[in-house]
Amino acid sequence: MRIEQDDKLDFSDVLIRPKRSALVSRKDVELNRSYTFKHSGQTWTGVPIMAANMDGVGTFPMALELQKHNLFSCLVKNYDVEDYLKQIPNLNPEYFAVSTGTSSRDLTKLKSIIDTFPNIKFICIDVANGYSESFGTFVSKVRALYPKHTIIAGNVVTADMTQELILRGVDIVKVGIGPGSVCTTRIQTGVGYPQLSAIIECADAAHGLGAHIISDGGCTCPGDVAKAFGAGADFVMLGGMFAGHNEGGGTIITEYYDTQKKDLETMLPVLEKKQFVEFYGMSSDTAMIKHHGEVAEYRSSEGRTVRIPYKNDVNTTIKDILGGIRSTCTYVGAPNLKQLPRCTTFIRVSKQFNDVFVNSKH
């Protein structure tokens, strides 16, 4: 047993210090970035924000909407060849990835999809624990099968494993264990790593090898997305922030709450209408039962199931996120997203914002 004494930081532990800026307007900020990927050799240009491959987030309708803004989607694992057949004519191959697990069945399905649709460019190999030797072996196998595809893989949170995955053929390493809004890994296992420090350390390791990382999880607001980019993330993956919209599907739950007021004409109780959508982690009981029929005896749930407010169309949320990042850049004098890490100085804080009216009903 050993203890590391240096502090590890999360998004809530810091703010970005403002700096003198020559920018006149938020509209002057360029959010598109261009990357060339280490192993595939492919080039990509877009706004490097991704929808997570989670139920209610990584859906075809979400991908179709996000690609209008040059944003990326990692599609859910349960889509098969027939599902892609219906949607592939409308999908831009620059802005989505096919997601897969690491079982032999997963590999068979991946081969079927890629062979049927050779214009697909991105593969996302996704597991909760990217530290197992079998995961690394699977990554190497997929790289050998698809040398020209851009491979996304994770999740890990340390520099050494980031380097290991890159050396095995990964172009973009997915970084994050436990920070997600519906992830309970840290509670169930005691394992995790504060997300801001994970980004800083893993980005440094990846960039030294000419590869890239995704910050996956932990963002609760546009400011957190900006902090992830400021810390060195090449891409930022969002789950909860993109959940609850029409494009994610799911049943809208409508409930009425007694406001403790009465209509002055009828003297009947005044009810407040609230709408919700169910959202759950992909290692939750809900997800395992839905996709596998049961929770295996040898494992426990590492995700929670929650109801989040229904948010209508995702377009409004996209504009809010992008607007927030543009504003960040104007505060620190970054003319584009590429320059943001160079212009970012983090300061330690004990409080993020004034929350006196956060829960106010007035």
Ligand code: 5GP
Second form
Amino acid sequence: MRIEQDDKLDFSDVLIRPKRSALVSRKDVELNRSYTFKHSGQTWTGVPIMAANMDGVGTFPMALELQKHNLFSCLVKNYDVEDYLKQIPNLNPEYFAVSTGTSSRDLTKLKSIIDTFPNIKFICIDVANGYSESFGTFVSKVRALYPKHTIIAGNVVTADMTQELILRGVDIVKVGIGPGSVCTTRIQTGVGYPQLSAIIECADAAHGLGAHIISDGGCTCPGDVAKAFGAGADFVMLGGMFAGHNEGGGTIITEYYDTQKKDLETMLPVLEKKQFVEFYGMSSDTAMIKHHGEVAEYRSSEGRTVRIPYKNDVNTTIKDILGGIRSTCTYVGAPNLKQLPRCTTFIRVSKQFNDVFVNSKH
Ligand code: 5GP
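Output block for the form predicted in complex with the ligand, input the form predicted alone:
Below is the entire complex, every chain and molecule, led by the chain shown above.
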């Protein structure tokens, strides 16, 4: 047994220090970035925020909405050739990836999709634990099959494994174990890594090799997304922040709550309407039953099923996130997203914000 003594940090452990800025308006901040990927050689330009390949998030309607803003979507794994057939004419190949697991059935399905639609550019190989040797072998196999595609793969949280995946042919390493909003890995297994430190360490490893990383999981607000970029993430992937919208396709649950007040004219109880959408982790019992018909006996569920407030169209949320990041850039004097890490100084804090009225409603 060994203990590492240096502190590892989460988004909530830091704030970004403001700096003198020559920027006049946050409208002037450029959020598009251009990357050339290490193995595929493809060049990409867009706003490097991604929808996670989760039910209720990585859907076709979400991708169609996000691509209007140059944002990217990793589509859910369960879409097959027939599903893609209907959507391909509408999808911009710059802004979506086909997601896959690592079983032989997954590979057969991936091949059928990629071979049917030659304009698809991105493949996302996604497993909960990117440390297994079989995952590395699968990644090498996909790279050999598709030398020109941009391969996203993960998840890992350490520099050594980031490098190994890149050497096996990954262009963009997905970073994050346990930070997710509906993830229970840390509770079930005790395994994880604070996300801000994971980004800093994995980005350093990837950038040294000319590759890229995605910070995946743990963002709860636009400020967290800005911190992820400030720490060196090339892309930031969001599950919970993009969940609960019409584009996710979940059922909207409507409930009425007794406010304990009475209408002064009718003297009837005043009820408050609240709307929710169910959201669940892709390793939750809910997801396993939905996609595999059962929870395998040897597996413990590592995801939650929750109800989150219904948030209407994702457009408003996108504007809120992009507005927040533009504002971060003006606070630190970064004229564009590319400059944000260079302009970022994190300060350790014991309290992030004043929450005294958080639960007080108008
Ligand atoms: P969020 O943005 O909601 O905080 O995190 C999204 C990420 O959580 C996903 O991209 C994925 O990496 C991770 N995730 C999704 N479902 C599960 C799950 O059931 N268990 C775990 N451990 N992680 C999950």
